[in-house]
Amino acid sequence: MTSSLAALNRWVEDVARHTQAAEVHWCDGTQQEYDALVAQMHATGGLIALNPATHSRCHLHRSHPGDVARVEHLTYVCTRERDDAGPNNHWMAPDAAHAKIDALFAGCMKDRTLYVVPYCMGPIDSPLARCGVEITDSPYVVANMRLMTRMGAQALARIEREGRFVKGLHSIGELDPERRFIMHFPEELTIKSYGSGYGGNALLGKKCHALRIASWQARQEGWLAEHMLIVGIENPQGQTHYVAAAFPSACGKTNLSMLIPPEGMRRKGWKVWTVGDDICWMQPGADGRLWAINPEAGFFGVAPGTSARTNANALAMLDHDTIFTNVALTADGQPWWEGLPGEPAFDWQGRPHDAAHGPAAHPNSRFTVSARQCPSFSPHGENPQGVPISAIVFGGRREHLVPLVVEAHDWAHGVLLGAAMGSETTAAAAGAVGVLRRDSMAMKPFCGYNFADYFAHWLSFDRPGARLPKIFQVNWFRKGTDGRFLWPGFGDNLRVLEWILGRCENTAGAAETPIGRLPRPQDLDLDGLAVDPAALNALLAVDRDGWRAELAGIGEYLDSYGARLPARLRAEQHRIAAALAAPTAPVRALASG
């Protein structure tokens, strides 16, 4: 036995002893094993079979009502130095954190099976991929990890070859919110999660490994682990460019990753290819470009709002081999959520549906499905070397001020756009509506270290020989004085992506402004789109007074990261603020070609 497998065995034995597990099962990732787990959960009530005529081999899981989402206030980054975790994370000293959570794990698997889940984040042969092992007492977690990762014998073989892996220990515990913690120890490449069976808290390969631990690994090793979709845009000439894009929640990330071109653009030959909808790992290649993989093998998507109108590709992949969590049910056993036709008979808790109880499907209800089932899944989705990124896009939900699309002047300006990005609260969130919440690179809940160091790491990629992607900011959510959206969104967002790729190839025109380069109306393909000229002008306007206030707000936000903040980022903020304060200059057009 190699030293790495010997170390893994010792860890499993130590955990089994501490948790008093009834038995230990090493997962091999086979279909036979998966089918046995599903049958076991059907027998115990952990899964409910759905209508086999409409949803073959699909199952419904109902969570405990108190365990339906990530718990940011109970999620910790445990570094030796508090400043290494930063003000963007909850911190606990490693020794104290281990002691607190290990006490909860003591004897917690007394009547349960301990499952050992070796997994690989990324294509199994990719040099960009990284491996982990999750120990869990939840068969639901095992079944989901099989869909979400490359799990089983191949991953174990890679761990044996490489001699390193991220250690994740999980137990559902008593599902008591008072006894629930998700602890990350990046210096030890270790995760410990107790008291929750919910996806983001329990599927440790997802946010815990692929973002919080991987972001730390990425800084040490010279790459980027990001909360981004990856989408391929194929033009009528048959060339495909890949875009990585970061959006906070409720901003259409999954919809964009599976976008269907509007009819006119489809006829011209435009196609869209899905590589990933949530996480992107990027590493500089020998050619100086950033190459990206989707470390996940599946989608853990939000169900409500997914419909034939908003995301037909997502809906099309959910009629077989899918695990649904906390959706409603129709009378004939089909999954249902708000946005679908028909009526639910039972809500997400299994009660006869009553509108007085609230939405039939939980607002955070989910589907777990293999990425290979997506109709638009890219033929390069499993490419070991990844795909080359032409553009990086940041976006948020801003009803005012932020134009439809802006191109950063250079890499440092682009990093500032990402650092400053945020969304305004909606009526769906508790508290005041319209309050701006900064969420740098959409990584606020997921960066495993100090944001100031994270910004410095992003800036470090701008070095001689680098062929970096251009960076853009988009905003699909501008509203007019009547409260209606000015841009149609959904498939028509491809028109914006076309301009973005034109800028990358230097074939699209733009106007130079203090906040970046914007398209003029004639630079966008608006063929077949009924957009009022006044609305378009508003979408592409720069409100200098508003932007002066915005830059002041960005400055206050950057101040919150103290002395570690890179001077170059502060200088970039000052540069744009000065340009906005200068007398208004005529808008200068940049020619294409």
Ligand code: GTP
Contents of the next structure:
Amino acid sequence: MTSSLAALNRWVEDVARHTQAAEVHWCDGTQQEYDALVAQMHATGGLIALNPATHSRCHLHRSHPGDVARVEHLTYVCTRERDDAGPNNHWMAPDAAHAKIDALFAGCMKDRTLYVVPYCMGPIDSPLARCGVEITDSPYVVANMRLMTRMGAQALARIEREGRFVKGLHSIGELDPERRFIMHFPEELTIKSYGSGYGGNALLGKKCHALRIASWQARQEGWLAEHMLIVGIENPQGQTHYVAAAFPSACGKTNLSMLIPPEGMRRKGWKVWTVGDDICWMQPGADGRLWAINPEAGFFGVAPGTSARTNANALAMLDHDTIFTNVALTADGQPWWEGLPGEPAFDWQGRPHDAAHGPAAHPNSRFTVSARQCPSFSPHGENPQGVPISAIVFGGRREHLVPLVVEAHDWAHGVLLGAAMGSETTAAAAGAVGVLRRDSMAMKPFCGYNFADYFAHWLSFDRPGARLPKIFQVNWFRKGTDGRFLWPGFGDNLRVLEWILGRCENTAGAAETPIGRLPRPQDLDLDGLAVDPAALNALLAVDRDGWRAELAGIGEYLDSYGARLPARLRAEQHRIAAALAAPTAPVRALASG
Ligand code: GTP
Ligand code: SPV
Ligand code: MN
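Please give the other form, namely the form predicted in complex with guanosine-5'-triphosphate, since only the form predicted on its own has been shown so far.
Expanding to the full complex; the earlier chain stays at the top.
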């Protein structure tokens, strides 16, 4: 046996002893194993079979009602130096953290099977992929990991070859919020998560490994681990350009990654290819471009709002081999959520539906499904080299101020756009919804180290020989005084991507403004779009007073990172603040072409 497998065996034995596991099961990742786990969960009530006539091999899982989202206040980054975790993370000293959480794990698997889940994040033969092993006592987690990662024998073989893996220890514990922690030890490539069975808290390959631990490794090794979708946009000439886009949780990544072009654009020949919907690992290639892979193999997507109008590609993949979590049920056992036609009979907690209880599906209810089921899944979705990125997009949920789209002047300005991102909070994390907060690069909950160092790392990619993507900011969520969205969103967002790619190719026009370059209405393809001219003006306007206040807020935010903040970022903030303070210059149009 190689030393890496010996180390893995020793760790499994130690954990089995400490947790007093009743049994140990090494997962091989086969369909038979998955089917057996599902059958067992049907027997225990951990899964409920859905209507086999409409949703074959689909299942519903109902979480504990107090365990329905990520818990940022219980999520820690435990580095030796507090400043390495930074003001953007909760911190605990590693020794204290281990002691605290190990005490919770003591004896916690007494009547449970301990599952050993070897997994690979990224195509199994990709040089950019990384492996991990999750130990868990939740068969629901195992089933989800099989859909979300390359799990089982092949991953174990790669671990044996490479001799390196991320260790993740998970137990649902008592599902008691008072006995719940999600702890990361980046210096030890270790994760320990106790007391939650939900998504990002429990499927440790996802946010814990592929973002928090990976972002730490990426900084040391010169790459990027980001909360980004990856989408290929094929133009009518048959050329495909790839875009990576960071939006905070529940702000539109899944939807953008698989959008269906509006009718007119579809007729002209535009196509959209999904590479990933949540996480992107990028690395400079020999040609100086950034090459990206999706480390995941499946989607853990937000159910509410997913409909034939908004995301027909998602709906089409959800009628077989899908696990649903916390959705409602129709009378004939079909999954249901707000946005779908028909009527719910039972809410997400299994109670007869009563509107007085609130929405029938939990606002953070989700589907887990293999990416291969996505009708728009890219032929390069499993390419071990990844895909070259032409544009990076940052977007938040901003009711006011932020225009539909802005192009950064250069890389440093783009990094500031990302760092300054604000967004109204959503149901993806426990806590208040709709509160504006800074969520730099959509990584506030996921960056495994000090944001000041992270911004510096981003800036460092601008170096001789680099052929970097252009950076843009978008906002699909502007609202009018009547509280309605000004922009139709969803498929029509392709119109904005067309402009973005036109800017990359130098074929689309723009107007220069103090906050960056904006399209004029004539620069956008609005063919067949029913949008009110006043709404369009509002979407493309720069409210100088509002932006002066915004830049002051951004300055305060940057100050919160103290002396570690890169001076270059501060200089960008000063440059834009100064441009906004200058007397209004006439808007200067940039010629296209
Ligand atoms: P995570 O999986 O939490 O990281 O979220 P995500 O960024 O993938 O978000 P997702 O695409 O699942 O969208 C979340 C919610 O935003 C859903 O309810 C969507 O219907 C809604 N949404 C997505 N795109 C748009 C858009 O262009 N306009 C509007 N108004 N809503 C949108
Ligand atoms: C998010 O919250 O950004 C998600 C869902 O993608 S979870 O896996 O629960 O983190
Ligand atoms: Mn996410």
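Numbering follows the first chain given and starts at 1. Worth saying up front: this structure is predicted, and the values here are computed from it rather than measured. Superpose the two forms; the largest set of C-alphas matching within 1.5 Å is the rigid core.
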Worksheet item: Would you say A331 moves its Cα by 2 Å or more between the two forms, aligning on the core?
Response: no
Item to complete: Please check if T113 moves between the two forms, taking a CA shift of 2 Å or more relative to the superposed core as movement.
Response: no
